[in-house]
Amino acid sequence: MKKMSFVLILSAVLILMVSASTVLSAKPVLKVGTSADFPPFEFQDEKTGAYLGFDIDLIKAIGAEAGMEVKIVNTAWDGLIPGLLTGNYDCIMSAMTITDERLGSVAFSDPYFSASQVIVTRSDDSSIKTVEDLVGKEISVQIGTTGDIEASEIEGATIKRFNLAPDAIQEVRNKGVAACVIDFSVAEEISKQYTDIKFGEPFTEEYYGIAINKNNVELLNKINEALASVKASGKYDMIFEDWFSIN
């Protein structure tokens, strides 16, 4: 009976070691906000559904160096920053561009990518060159990006608001508007798929930052400091050739 006993609570000695190594060993969870719908820096694998892009690939690799364990939450792009200030996830990592608009309600982390706003038009429209050429012309873009913010400027312009990026782009496909107004590096990646659609020079620049919380000085600063390893390490150099090469 004494036997028994000791084999029992040793056992439960074990469990509770075994246990408490487990919660030791644990990583923290980066929860991340993104809207996985905009090539080639967030989007969806149609057949594993995992989650891949430049952004994706960035965020992994500072949550590496920062000793978290990144989790992706997929959420539309409009619900993005209410999503973020009612602590859905942590930070949001979706090809967010820097704005004071958008600074008066989160914080960003140091840019990590210089972006720019393009004009996309049907191939065989010759009429469309520059921002001038858009006024008081139908322009598709998506909701509550900078593209939106840059094409509602357009005097006399009708703006039609899509959900997801390729939405609006497909919009120009089927002549539904006259253009397209969205961040260069998505209109380069979709026109590789279709051979009706162009864009032209960018107009705009901008630069792109991690969303956090304004009362999260403490994650702010540990993914300033995470971003800043990757880039002097060379790893962000290798993901941003993976994705942006022209090879």
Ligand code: ARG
Second form
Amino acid sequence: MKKMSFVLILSAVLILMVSASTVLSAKPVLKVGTSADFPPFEFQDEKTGAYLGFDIDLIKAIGAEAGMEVKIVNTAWDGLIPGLLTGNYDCIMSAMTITDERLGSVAFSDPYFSASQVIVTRSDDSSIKTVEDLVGKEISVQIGTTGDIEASEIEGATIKRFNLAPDAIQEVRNKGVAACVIDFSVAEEISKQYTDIKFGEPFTEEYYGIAINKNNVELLNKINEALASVKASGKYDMIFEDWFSIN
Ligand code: ARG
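Instead of the form predicted alone shown above, give the structure for the form predicted together with the ligand, please.
Starting with the chain above, the whole complex follows.
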């Protein structure tokens, strides 16, 4: 009987110790929504399924700085803002351009990357160089992106909208459209794999920001502080080098 209660007490103590230590060591989780179809910013390793890219490394560095553990939630691009507003995740890290329209529904961190749109065409097509050359043409875009917004303003153009960014570029190779309007670094990254497409000069000025729910001012401040530290410590430059060095 004595032995029995000793064992009981001992196991109770052990259980308490284990649960106390998990509570103490568990970092708060930062749930991050992303559309992992946008190399080199966010994409999945074909073999392991791991999330990789500049944005992924940067948000992990920001999380580490803020003492939070980052958990990636892969979500279709056009569902990202609705998902943030419903609370599926705490922020969006997805090469998302800060636009006035988006600022109507979400808050953005300080800008973390300067970007631009470019026109992707077939390599053997010398007729399209500028936006003016796209008048009346068929153009592919990722649905709801700034590329979509830019292309939709072109007179007489027919817009083919794709859920996934790589599919919009693929449509140029398939000769389904004359051109694709997409973010410069993504055009650059994807066209590395193919010789039959090329891209032109950047024609917009955009800045990526981390989108956060407007009522979560605490997180917005935390992320801005952590981003500033990651920049000041040289960590930002290291990550930039990893993904955008010319070598
Ligand atoms: N920068 C563009 C925008 O904000 C495209 C971003 C697309 N991001 C992605 N992960 N597919 O509209």
